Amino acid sequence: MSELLDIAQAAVEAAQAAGADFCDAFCSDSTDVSVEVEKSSINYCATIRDQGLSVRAFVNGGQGFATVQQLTIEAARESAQRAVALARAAHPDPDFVRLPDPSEAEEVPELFDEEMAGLDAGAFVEWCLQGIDEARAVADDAIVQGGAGVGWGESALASSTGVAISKRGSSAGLSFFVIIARGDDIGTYFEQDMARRMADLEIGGVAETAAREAIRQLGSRPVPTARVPLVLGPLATMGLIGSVIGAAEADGVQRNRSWLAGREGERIASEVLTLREEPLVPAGLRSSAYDGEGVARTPRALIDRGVLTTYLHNSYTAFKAGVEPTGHAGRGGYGSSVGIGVSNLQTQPGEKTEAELISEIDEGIYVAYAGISPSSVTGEVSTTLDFGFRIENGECTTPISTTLIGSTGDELLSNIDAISSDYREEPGLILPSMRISSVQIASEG
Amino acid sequence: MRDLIENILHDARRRGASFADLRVNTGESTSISVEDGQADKVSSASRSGAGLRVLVDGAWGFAPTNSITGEELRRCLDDAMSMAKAAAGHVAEPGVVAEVEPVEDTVEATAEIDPREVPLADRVQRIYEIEQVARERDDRIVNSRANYADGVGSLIIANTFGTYIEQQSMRCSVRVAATAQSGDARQIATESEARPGGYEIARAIDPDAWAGDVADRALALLDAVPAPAGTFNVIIDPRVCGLLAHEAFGHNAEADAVWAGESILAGREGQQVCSPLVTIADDPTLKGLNGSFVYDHEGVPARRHDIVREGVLIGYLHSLETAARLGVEPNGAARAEGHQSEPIVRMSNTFIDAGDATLEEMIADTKDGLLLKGGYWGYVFTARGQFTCNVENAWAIRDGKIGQHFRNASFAGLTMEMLSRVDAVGNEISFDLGGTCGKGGQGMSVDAGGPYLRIRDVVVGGQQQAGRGQ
């Protein structure tokens, strides 16, 4: 048993001794090493070790949650007692039933890479220098910001119902933001790569892509205010998908603050949209065998041909609803209480390439990146299409400036008329492009 | 503790650091969450640690720890030196810091009621009462939440110039949210009070007026219609004005972005950058606002930062490093979220100053346009100067009169272009945007405000085709 698990279990025992009806404890010990690039120059390196634990205790359903930035048995016991005292101060919650029982799952392979965890700052300096050179090879006036780094660590979870899990993980990545300024005409763009094992990380080409795309953003212009079709590129789909899945979290649904309340089992999107969650992909960025309460995660379709198949539950919302937990308890770290979250999302690709989808549009917008995230409560969205191009006669032409979208989650999802066959793939994630047949945009044109 | 800290800084110099600073941070916080009539989540957090930063041969190294012991601080020194040396030799533009006179001071927290002296049950009851008002306002309120947080902390700031400051802090915040539903339509409104101080902040709230207003706003939005899309003359309220000052201008005035070539204000000091009607400042010395402080996290005394005076760019917000790079005096604008983050340039209380118009005059003088009220969120790409502000409400203005109520609107534009089109500035300012600003992965307490402001030809994103004007 790991030392962290010993500490977590000591916290659980202390909370039970103090009178908790149910409790769990989470410990983590992580290290991050990073190098930062500013104005095309290396200028900063950091190594950050973060240790801490949290204890969640329930008394008559009321929840107390205590955290401390220490990893000792003594701190665990003190936090446990504090959590129980806080739970007694909370109102009883008759909707709380219990914490989940332990479940069995095979560990997901390759979430920790020894080689990656052994990288030192010198390696990231080299990656960053390569990035600066790449961007400047594209444009010698490129200004490069960004950086590279690695994080690795161990965590442990124990509960009064017998959950006892510890795991290790690592991930490394690099990202670059490139600015090309030609007088008052400014083009910017960013690119990144991240992986859990060295074999999946592509160090070369990240900054080059950012620089090439920044040049493409030069000469941006407004477009006419109109209803037009949109093609959302892979990164632009992330905000939409993420916010829709966020609205499917059972907590918001049960509390009547989600626009997807009452929609489980109903069609919420065009039938071309199928979205799967694949939590067990080896070396997947968001892979894990268990959720944040120790419930085994399961691959499943979340949206199947447009139908919302399930709400996402942690143990509280599941038992409140009289269903089994779905393995979606989310825990952001020792400082965060337990919420709801998903693992790897994969949108099922369609029949035609992104280029073919664009070629079928006479007048429209290609969105390379924007945070098109409908409010989880209202389902409405009004925001800027930050990086994109006008589509004219089947081709991307000029980059767009000051162009906003006004819509709703319902409209965007039901108007998806095609998903591209080609896609961006990150470890565990599949991100094709989406075409939305008609959306209101506003601009100065 | 002081001997230990000064020994570590002395060793940093001895080992080749041209500058080093150490921040030691301890504190505790309590939070209470009430939703739909149940205060069923009560939390507390205890934090402690130190962050050590060294500048060696023009390269920065940073290493924090959660354990404030001599052994751990020496490990941090080893790590920070090793980090800096890994970067040194690859630095194209060596890091520098502006020399400042050392400061020795102790700053007490200003609060009337230490929240730790208020029984937890009383704090729970108070937040329950606030949430109850929103919940019971109308049957169409289908969800209500209130969140409370207090925090007490101590921050020691020491550096190799000889600065040694012990700064106590106390903060308190209350937030309420109400969701209203009619048919399938849901609308939400929120409000928050957040600033340095103690439990008196929660106690001073009038639940009926404060939480009741939030519920009323959510209810009113049920009757609003989707906003039009197009280009409009707009009047923005003080909250939206604060959002605009912060997002559109303030981030561009942060000198780290200026130096890095990531701000549209770089190289424009002394130039006309917006309408002569516009004066913008950032002032951490204003009392009782969410972004107020006495010393920044590099130990530089807080001072008002004049950014724009009558449309002319006056200056930027600086850290020790950016002041040295741009050859000016540091002005105390570097803060860090905690000991695990390094200080970076941050705004405090950012505002557009008052003019001489009244709201009534502005509305009466607007033939076609929109009144935008209630800033929700915003963001900016400083390098392009392109910003977005999302607002809670919009109303049509027709022939000098307020008309149809709209919901779901944002406006966006290029900072200097838009602020050059300001043609009326209200004669009263208020600060009403106390919250947290995110930058570089760090959250920071800020506030923002301003007067009513009228701007010509603003692009508004809505769901209805309207074209120009209404």
Given for the second form:
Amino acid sequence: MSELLDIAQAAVEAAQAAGADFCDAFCSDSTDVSVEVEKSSINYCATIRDQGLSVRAFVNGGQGFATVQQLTIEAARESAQRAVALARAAHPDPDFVRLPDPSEAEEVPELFDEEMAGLDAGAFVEWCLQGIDEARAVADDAIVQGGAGVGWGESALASSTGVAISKRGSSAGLSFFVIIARGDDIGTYFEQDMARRMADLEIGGVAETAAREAIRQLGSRPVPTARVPLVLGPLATMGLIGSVIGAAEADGVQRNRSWLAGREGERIASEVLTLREEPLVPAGLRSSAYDGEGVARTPRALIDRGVLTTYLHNSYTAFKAGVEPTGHAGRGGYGSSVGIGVSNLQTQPGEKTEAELISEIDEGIYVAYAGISPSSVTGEVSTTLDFGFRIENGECTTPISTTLIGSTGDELLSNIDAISSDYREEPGLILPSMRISSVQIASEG
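Switch from the form predicted in complex with the partner chain to the form predicted alone and give that structure.
Single chain only below; no partners, no other molecules.
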């Protein structure tokens, strides 16, 4: 048993002794190293060590929450007593039922990399300087923003129902936003790479890709206002899919603040869309054996041939609804409240390549990256297509400018007519492209 778990369990024992009906304690010890780039120069380096513990206590349905930035048994016990005192003073919540019982989960390997955890700021300075050189090799007038960094640490969770788990994790990444300004003509693009272990991290080529794509954005022109087919590249597809799944969080549904309220088990998309959650992928970016409350995560289809199979629950929303937790409790850190979050998302690929999907379009739009996200409350979509190209006679031609999309989540999902067979793959994630048969765009053209 880890030292952190000892501390978390001491907090739970103290909360129970003080009269908590239910309680849990979460503690973590983490290190983050980061380097930032601004206007093609290194402008910031930092190493931050953060340690702390939080206790949630429940008395007659009232909740108290206390944190401390110390990892000692004494501090844990004091925090637990404060949390119980706050819970006694809190207004009872009639919808709180209980915390989840312990569950068994498969161990997920390779979420912690000793080599990655040993990196210092000097390594990230070198990565960033390499990125600046890559971008300038593509265009000597490239302006580079971004940075690189790593985080690693250990955490532990204990509860009054018997949950007792600890884990270690690491992740590193680099990202660059490249700007190329030539007179009034400006091209920009963003690219990144992240991983849980060094073997999966592509350090070279990220800034080069961003620079080459930024050049492609030069000479953008408006397109005619029309209803056209829309092809979303991998990152644009993930933006849309991620926002749809976000609207399936049970807290928003139960508050009637989600456009997916009342639609669990119903078709919300075209039959070509199947979206799986795979939380147990070794070294996956969002992999974990347990959620933020110690509930075992399990692989599942969240959207199965267009049907929304489940809402995403933590223990509070699940027991309020009279169902079992789905393993989606999210806990950002010891200072954060428990919310709802998802792990690795994988969209099932289709039968034709992205190039083939484009080749079948006479007039349309290709979007490499955009925030096409339905409002979580209304489902309405109104946003600009900033990194797009006009499709003419089956080919991407000129970059587009000042182009808006107006739609709804229901329309976009129901009009999906193809998913690409090729895809961008990040550790644990599968990101194909997607074609939407008809979307209204508006432009100055």
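Predicted model, so just to flag it, every value in this text is computed and none were measured. Residue numbers count along the first chain shown, from 1. Just so we're on the same page, rigid core means the largest C-alpha set that superposes within 1.5 Å between forms.
Peer 1: When the rigid core is used for the superposition, does residue 90 move between the two forms (threshold: C-alpha shift of 2 Å or more)?
Peer 2: Passes the 2 Å threshold, so yes.
Peer 1: Would you tell me if residue 64 moves between the two forms by 2 Å or more at its C-alpha, with the rigid core held superposed?
Peer 2: Yes, shifts by 2 Å or more.
Peer 1: For residue 18, is the C-alpha shift between the two forms 2 Å or more after core superposition?
Peer 2: Moves: yes, 2 Å or greater.
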